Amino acid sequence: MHSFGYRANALLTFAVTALAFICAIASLSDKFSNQNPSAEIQILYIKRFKSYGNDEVSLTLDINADLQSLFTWNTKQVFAFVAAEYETPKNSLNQVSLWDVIIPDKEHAKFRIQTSNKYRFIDQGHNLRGKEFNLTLHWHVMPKTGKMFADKIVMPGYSLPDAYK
C-alpha cells in the first residue's frame, strides 16, 4: 500500500493541475470577448504656455470615454491615461502623460471629466510653438488571473500656438 504522504503528494499534485487548467481556461476566455472602448477627448482652452528654460503647457481637456466594453468577469481594474504624442527633430516620439485614473469595476468605465492637465506638459527645449501633437488614451487591463494586455486610442490633429502666452 502507499504510504501518506504518497497520497498526500499524488492528490496536491492534481489539485495544482487542475487549478492551473481552469486558470489557463478562464484567460483565454477573456479572448473571445467583444471589446469596443470609445473616447473622445478635446482641448477647452490653453490655460498657460510658456517658456521657463523649457516649453511648458497647462491645457483643460474634456474627456469622454467609455470602457465598459473592457470588463469581463476576469477584470480586476483597467488602468487608463492620456497621453500628447508629437515629433521632434531629435526624437520621432515624445510621449507626456497628461491624466490618468484607476477603474475599479464597469459602473465607474463611463465617464466624462473635464479637468486640467494632473502632470506637466514640458519639452526640453523650446519645439513645442506651432507643434501639431496628438491625443492618445492608453489603457491596461489587469485581469484577475492571465496576462495584462494594454490597447490605445489616437486622436490626431491637435496643435498648440505659435506664440506663448
Contents of the next structure:
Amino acid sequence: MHSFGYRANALLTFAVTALAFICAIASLSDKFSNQNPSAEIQILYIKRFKSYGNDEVSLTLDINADLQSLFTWNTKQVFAFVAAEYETPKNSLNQVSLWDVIIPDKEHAKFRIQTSNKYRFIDQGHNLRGKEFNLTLHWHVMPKTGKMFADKIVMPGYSLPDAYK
Amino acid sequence: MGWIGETVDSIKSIKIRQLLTQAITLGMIVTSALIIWKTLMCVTGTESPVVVVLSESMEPGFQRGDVLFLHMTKEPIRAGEIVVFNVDGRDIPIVHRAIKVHERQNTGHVDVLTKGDNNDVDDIGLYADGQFWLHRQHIMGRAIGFLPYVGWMTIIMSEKPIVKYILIGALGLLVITSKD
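Please supply the corresponding structure for the form predicted together with the partner chain (the preceding block corresponds to the form predicted on its own).
Below is the whole assembly, all chains and molecules, this chain first.
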C-alpha cells in the first residue's frame, strides 16, 4: 500500500494538479486587469500608387500608441499590427496588414514610429482610387500560460487619392 | 538476487485472476484517454484539439515544445488570428498568423495569407506550387490557448524512439509487478 511507487505516484499527481490549478488561476487573473490602450495613426504621405494587374499603394505611416495597460504579470508579449480594412464590390471585407511589431515588455509598449508599410498594400482588383478605408490597430496578447486574447481600435476616415501617382 | 530476482518472482507469482484485473485496469486507462481525446474533438470542432509547436517560426511567442489548444468555429477567419493550416503535399500542419484576409461578398469564400512572426517573409513559398492564398478547407483551427514546455515529451519521443520504448517498457513492468 505505502510502497515507493505508490507515494511517488501520489506526489506526482498532486504536483501536476496543483500546477494546472495555478496556471488556470494565472490565466483567469488576466480578466481583472484594467485595459485602456490608445492609438493615433496618420498617413504622412503616399509614396507610390500604381496599378500592375492590381492596385498597389506604398505609404508612410506615423503611428503613436500606448499599449502599456495590456501588460500583466502573465503577459509574455503583445503582438500589435496595423491593418487597412475596406469593402469592395467583390469583397465584403479586405484586411491588409501594413505593419506589425512584437512588444516584449511594458517599457516598449508606449511608442511612436514613422514607417513605410512593411507588407505590400495590394487590392484584389482596381478598387483603391478614391477609396475610403479604416486603419485598425489590432493587438494580440500572448500569455505566459493560458488563454490568448485580442482586441482592436478602429480608426475610420482615411482615404486614398483619386488618381494614380 | 536483489531487485531483478524479486521482479522475476513477482511475475511468477501472478495468478490468473490478478492478471485479468490488471488487463482491465490497463484497458480502462487506455479507453478513458481515448474518450477524453474524442470528447475534446467534439467540443472544439477540430481534428487535432491540441498541437505541439515544432518550429521556431513563431518565436518568441511560441517556442519549440509549447502546447497550443485549438478551436474551430464557423466564425470567419480574421487578420491577426493564429491559424493552424495544412498545405497539400505537406504532412505536418503549420501554425502561423493571418496577415491578410479577403472575404468575398455573399459566398463567404475567403483568401488568407499567413506569416510566421519570426519569419522575414510571408508563407507563399510554403504553400503548394502556384498557390497564393489559403482557403477555408486548408485551415484546421485557430489557436486560443497556450501551455509552455508540456510538449517536449512528445518531441523527444518522436525524435528518439528508444526513449519511447524504454518508457512503455518500464510502465508495462510497473503495471505487471504492482500488487495493489
